[in-house]
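The chain that follows stands alone, in the form predicted alone, written as C-alpha cells.
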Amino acid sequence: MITIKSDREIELMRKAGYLVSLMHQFIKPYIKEGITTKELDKLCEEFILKHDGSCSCKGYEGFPCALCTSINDTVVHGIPDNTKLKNGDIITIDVVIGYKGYQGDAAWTYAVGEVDNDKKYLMEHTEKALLEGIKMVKPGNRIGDISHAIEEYANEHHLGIVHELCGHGIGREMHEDPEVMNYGIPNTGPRLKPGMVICIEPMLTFGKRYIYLLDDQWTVKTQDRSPAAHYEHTVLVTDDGYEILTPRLD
C-alpha cells in the first residue's frame, strides 16, 4: 500500500535524509587507498549514533553492518570486511538512517584516488540518469515516467541496466510501496501524489546487465565483472514538483 505522509512525518523524514547527507559528507575524506571497508563502517556507525540516528541497515534481515560497501564489480549490498581500498577502485556507500522512527536512504559511488576513464564515464552518467529520473517527479506523473527516463538515458549512453533491483517507497519502513524500476513504459504504474516519498536509484554497469548473488546471500556482482555504479536519493513529491530529502552537501 502506498502511503501519503503527513506534514509531521515529512519533517521527520527531512531530518533523517539530512542526516544521511551529513554522513556522506563526513565519510568522503576517509575514502582513500589503504582503508578497509570495515573501518569505514565503524566510522559511519559512530557518526550516526552520535547524531541521534539509528543504523537501519544493521540487523535488517540479518545484514551485519551499518553500511553497504560495494567495490568495482559489486553492484549492491557489499558487506564491510577487511578488504583494503586500492587506487583506481570505485566504491558505492549505501546507507539507511532512522530518525525518530522514519527513514532516509541514499547511495553514492566514490572514486578511490585516480580512476580510469571508463569508471569516470560510468559514475558521471549513472548520477545523471538518477537526475533524469528525478526530473519526472511531480503530481500527475506516473512511476513509469521515472523508470522510462532512467532507461532512455542509460541506453543513450550504452550502459547496462540491472533489471532485478529497483527503487522503492520509504517512510517508517526502509522498503515500502511502490517499486521504482530503472526501466519502464511512460504513463504506466501508480500516479504520483503530493506527500509520497520514494527512493530513486539507478544501478548501471559498464558492461552487460546480468548479475549473480554470492553465497553470503547479500553481495550482488556483475556476471561479466564489469564495474557498476549506484546513485540514490530519497525524494518527496511536493504540490508542484519534488524535494530531494538527501541533498548532496558537497
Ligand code: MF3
Second form
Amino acid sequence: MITIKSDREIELMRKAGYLVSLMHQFIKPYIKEGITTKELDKLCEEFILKHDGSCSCKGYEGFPCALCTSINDTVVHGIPDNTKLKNGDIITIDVVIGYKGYQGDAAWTYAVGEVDNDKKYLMEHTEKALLEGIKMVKPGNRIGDISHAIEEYANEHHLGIVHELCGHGIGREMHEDPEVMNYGIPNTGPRLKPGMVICIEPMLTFGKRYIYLLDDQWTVKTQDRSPAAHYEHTVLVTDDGYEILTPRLD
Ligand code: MF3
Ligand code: CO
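Following the display of the form predicted alone, present the structure of the form predicted in complex with the ligand.
Entire complex below, previous chain first.
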C-alpha cells in the first residue's frame, strides 16, 4: 500500500530528512585517509542522538551499525569496521534516521583525497542519474518514468546498473511501497500523487552490473571488482513537482 502523507506528517518527514542532510554535512570533513569506518559510524551515531534522532539502520534486520559504509567495489550495506580509508578510495555513506516516528534516508559517495578519473566519472554520473530520475517526479507521472530516466542516463554513460536493489517508499517505515527500480518502462507502474514520499537511489558500477553477497550476509560487492557509486534522496511528490527532503547542504 502506498501511503499519502498528511501536512503534519510531511513536516515531520522534512525534519527527519533535514537531519540526514545535516549528518552528511557533519561527517564530510572527517572523510580522510587514516580514519576507520567504525570511527565514522561512532561520530555519526553521536551526532544523530544529540539531535534527537534515532539510528534506524542499527538493529534493522540485525544490521549492527548506524551507517552503511561501502568502499570502492562494495556497492551497498558495508558494515563499519577497522578498515582505514586510503587516498584514492571512494566511500558511500548511507544512513536512515528516525525523527518523531518518521524516516529520512540518503546516501552519497565521497572521494578520499585524490581519486582517479574513472571514479570521478562514476561519481559525477551516478549523482546525475539520480537527478534525472528526480526530474520525473510530479503528479500524474508513473514510477516507470523515473526508472526509465535513470536507466537511459546510465546507459548513455556506459555505467552498469545494479538490478537486484532498488529504491522504495518511505514514511513511518524505512521501506514502504512502491519499489523504485533503476531500470524500467515509461508509463508503467504506480502513478505519483501529491503527498507520496519515495527514495530514489541508483547504484551504478564502472564495469559490469553483476554483484555478489559476502558471507556476512550484508556486504554487496561487484563481481568484476569495479568501483560502484550510490546516491539517494528522499523525495516528496508535491502538487506540481517534487521537493527533495534530504537536500545537499554543501
Ligand atoms: N539506506 C538503505 C536503503 O536505502 C537501507 C540501509 S540497510 C540497513 O534502503 F540495514 F542498514 F538498514
Ligand atoms: Co533507501
